[in-house]
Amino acid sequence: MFIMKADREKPAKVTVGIPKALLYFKYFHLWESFFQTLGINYIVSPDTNKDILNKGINYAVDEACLSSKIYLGHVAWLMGKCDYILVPRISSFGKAGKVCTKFYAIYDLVMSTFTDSDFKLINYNIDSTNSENERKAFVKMGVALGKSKSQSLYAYIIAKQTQKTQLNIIKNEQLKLLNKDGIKILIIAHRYTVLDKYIGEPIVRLLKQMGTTPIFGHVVDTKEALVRSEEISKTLPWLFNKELIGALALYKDKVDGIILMTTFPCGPDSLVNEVVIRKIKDKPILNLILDGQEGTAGLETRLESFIDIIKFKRSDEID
C-alpha cells in the first residue's frame, strides 16, 4: 500500500524526496520533523520556477489546475535524486469536512503520469470514513520505511509538537501585524498559492511595496475558523475552504480590503469566491485568478487600482 514500484527490501538508509507544492506548505514542519526524528534523510525540491512550471504543464492534462501542474513539475524535479518521493493521499477529516479531489487523487495521478519512469513513491493515507487517521497513517509510513511502530509513533508525537509550536509563532506574528497602522489587506488563498515563490509571493511583495500590510487567511486557529465559517456558508463541504472563509469572518472587520487569490481553474475556489463576493458588501474585494503567465504588469495595475479605491474609501470615512 505504501511503497509502489519497489521491492520489499528496505534499505538501511534512504532519502525521501518532498515536492515543494500543494500540501507541503501546510505540513512541512510535520513532515520534516518526522523524518528527522526517525533519522531518515530527506530533500525538498526547490522553489517553483519557470522550468519546474513548464515541466508540470508538459506532464499535466490541460484541464488540471495550475497548482496540480506545479506539483507534477516538482515531482519530475525529484526523479533520480532520492529513493522515495512522498505523495500523501488525504480524503476526509470526518465531520470537519472533505478536501478537494486533487488531494486524494494526486497519488494515483502521479502513478499514472510517470508510467515510463523508474520511480518509487511512499505515502500516507488519511480517510476518516475508513478509520484512517493521521497518527495511524504516519505510524504505517514509518514502518514502511523500516522503523518500528514505537519509533514511528514517537517521531509523530514529536513532529506534531513541532508543528504546533511553529504555527503558534506564525499566528503571534500575524497578531502583531493586525495591530499596525496603515492599510491592511486580507489575502484569502490556499497556502500553496500565496506562499509559492513563483505565483503567489510576487503579489505579496507588490502589496508591501505599495505600503500595505498583507494579512494571511490561512494563519488562523482552525477550530475557531471552522465555527465562524458558518456565518458565510453553513453547507460548504471542503475543509480547507471552510478554514479560509472562517478566517474571513474573523479578520474582515480588522482589514481595509480583501483579495481572493485562486489558481485557474480551481472548482471549489470559484464557487467559494462567488459566495464571498455576494455576501461581503462592506469591504472592497479583488478577485485574482492566477494562470501562470509570465509578467506582473497587469497584476500590478489591478493592485494599484484596488489600493487607490481603499485609500479613497478611507479618506471619505475620515472626512
Second form
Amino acid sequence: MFIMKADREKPAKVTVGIPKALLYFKYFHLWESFFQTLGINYIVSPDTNKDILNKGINYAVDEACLSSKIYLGHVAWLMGKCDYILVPRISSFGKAGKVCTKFYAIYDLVMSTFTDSDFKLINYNIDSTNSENERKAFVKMGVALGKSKSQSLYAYIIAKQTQKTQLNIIKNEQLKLLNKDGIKILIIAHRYTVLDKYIGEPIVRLLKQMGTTPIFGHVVDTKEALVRSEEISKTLPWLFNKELIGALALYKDKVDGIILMTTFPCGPDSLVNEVVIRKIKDKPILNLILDGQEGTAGLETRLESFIDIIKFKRSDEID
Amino acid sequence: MTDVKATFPHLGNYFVPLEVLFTAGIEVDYIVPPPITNRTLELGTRHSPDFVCTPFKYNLGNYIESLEAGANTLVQVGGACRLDYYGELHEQILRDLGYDFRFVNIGSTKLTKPLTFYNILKEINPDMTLKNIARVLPVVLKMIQYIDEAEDFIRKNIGFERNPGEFDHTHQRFLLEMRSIRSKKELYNYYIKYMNIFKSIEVDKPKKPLRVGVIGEYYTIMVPFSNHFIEKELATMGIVIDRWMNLTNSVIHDFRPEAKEHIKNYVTFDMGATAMYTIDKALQFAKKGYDGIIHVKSFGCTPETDAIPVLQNISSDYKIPILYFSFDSQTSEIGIKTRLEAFYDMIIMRKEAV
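The structure above corresponds to the form predicted alone; please provide the structure of the form predicted together with the partner chain.
Below: every chain and molecule of the assembly, starting with the one above.
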C-alpha cells in the first residue's frame, strides 16, 4: 500500500549529501549501502583538505574541537550541491553508553550556524534512552526521502548486513597484522581523527615509512572491547572511548608502543588519555594532540624519537 | 560517631546544606573545603591534564586542601557531561600523589530515586539510619531553596545598597547561623526573618535600572571565584543581575521539558548538559527586554560552546548584546575588567539612545 502511494506521487529525484567527517568514518558502509539499496542518489564530500578545514574554522566557534570544525567545513562544501544533507544526531546507545555532547548538538549546531543559506537536513536521531533506535531512525529517513516503510526497512537490513561483512573483513586483516614480526604501534584514536586524510592519515603514513606496522584501536570486536574496557576503566561513560580502551586492553600485549591521537580540545579524551597514561605503565605511550596547524616536520621528529625509544627497548630485551 | 571525615568540592554556598546533610543525616564529620583561593586553583591545575575543563581543576584543588585539613572520605557525583568521568581520574591522581583516603563515587546514579540515594549514602556510613536521613533530607532541600531565593534577591539589589557592604554582611550571617538549624519549621521562621532583613536594607534603585542576565555553564556560573566574581563586578556598576541557574532549578526541579518547548524555534534536540537552560534563559531575558546578557563557561566546555551559535541568533533576532567569557586557570583579571567596562559603556549608551 505504501509502495503504491510512493509510486503514484513519483517524487522528484533527490540527492543526499554526506559530510566526510565525524560519524561518516564509523557508518559509511551502512549509509552508502542504505541509499544504494533504496536507489537514492548521494554524494560524499571530498577528503578533508586545507580549504575545507579553513571553511570550517571560519564557521565554527573558536573553542570548538578541531573535529567539529572539519565537520562544518564539509557541510559548507555540500551546500548547494545536494537537496538534503545527512547530519545524524546521536545522544545515547542505552546501556552500552553515551556519546560526547557534540553528537547531541551537531544537528542544531549546523542549523544555527548556516543561517544565511537555504538547505535541508535529514532527520536521523538515535536516543536509546527515549526508545529512538537506529532501525527506527533509518525507516524514518527512508520515508522522509519518499520511500515506503517496508522499502526502507528492507534497505536498512541489507545495509546492516553489508556493514557487518565489511567490518569483519577489516578486522580479519588486522588480525593478520597483529601476528606479524617487527615493531607494531597501536593507535588509539577516534575514527574521524585517524582516518581523516588531512589530520590522521599523514601520521599513519609516517609510521609505515619508518618501517613499523600501525594497529588500529577502532578495528575491534565492539562487544568484546566493551567488556575488556573495564580492566582499565570501570566508570567510563562514553561508548566510543570505551570501545577504544577495550581495544587497548585487548591488543596491548601484542604491540610495542601506543599512540594516543586526539584533536584539540576533545572533552572525553582530555580525561581518558590521562587515565590511560596513569594506568598503563608497561608500554611506551605517545600523546599526540592535533590542532590542524602544524606541518609534518614537528610530528616527524616526535614520531622518530618515539620509535627510537621502542627500538632501544627491544634491543635491550634481546640482549 | 564513626571516624569518617567526609568532604565534597565547593559549589557556591551549598557547603551549608551539605554540612547538615553529612553531619545530621549521614552522621559523619564533614570537612568544609577551605575557601577557594589561587592556591586551590594552582594545586588543581598542577596535577590535572592540560585541557580538561577548569571545574575539574578546582575540584581537585578542593580535595587536596580538604585532605590537608584532615578529610579521609572524598565524595564525587556524576553529571550530563565530562563531570560524569571526573571521579575516577580524581581518585587516580590523588592516589598517585600518595594520599590515603576512601573515595565514594556516586557517578551517574539516579539520585531522584530515594532508595538508590539511601544505598549510596550508606556507602559513606554503613551505620546510617533511614529514619535520620528521611528527617534531615527535606530540611537540606529546603535550605538549598532558601539560599537560592535569598541570593536571587541579593543579586537584584546589591548594586543599589545605600551602605556599601550591608548585603554581603547580612548574607554571611544568614549562611553562618543557618548551619545550626535542624528542623523544617525552625528553618522556615529563620528564612522569613532574614528575608525581612534583606528587604529592609536601604537601596537607591532607579525606576528603570540596567538589567543584565547571566547564563552559562553549571560550575562556572555558580562559583564566584571561577568567574572572577563577575556578579560582584556588575553590581558595583549599579546593575540588576538576574541569574536563574542554581541547584533548585537544576537538581531539585526538572525544567527540561519546559525549556525545550520555549526554544523550539531555535533548537530541535537537547544539545546536552546545561545548553538547553542557557538558551532558554537567554531567550527569556531577550524577550523581557534586558539590556544585556553575559555568558560564562570554562574553556572548552563542549555543550556551552555548541550553544553559542544559537545565542548569536537570539542576539541578532532580539537585538540584545551578549558578552562571552571563557575562563581557564590562566585568565587575566585586567582583561575581564576591561571587557566588562566596555560592555557596560555599550549597554548604557544603548539605553540612553532609546
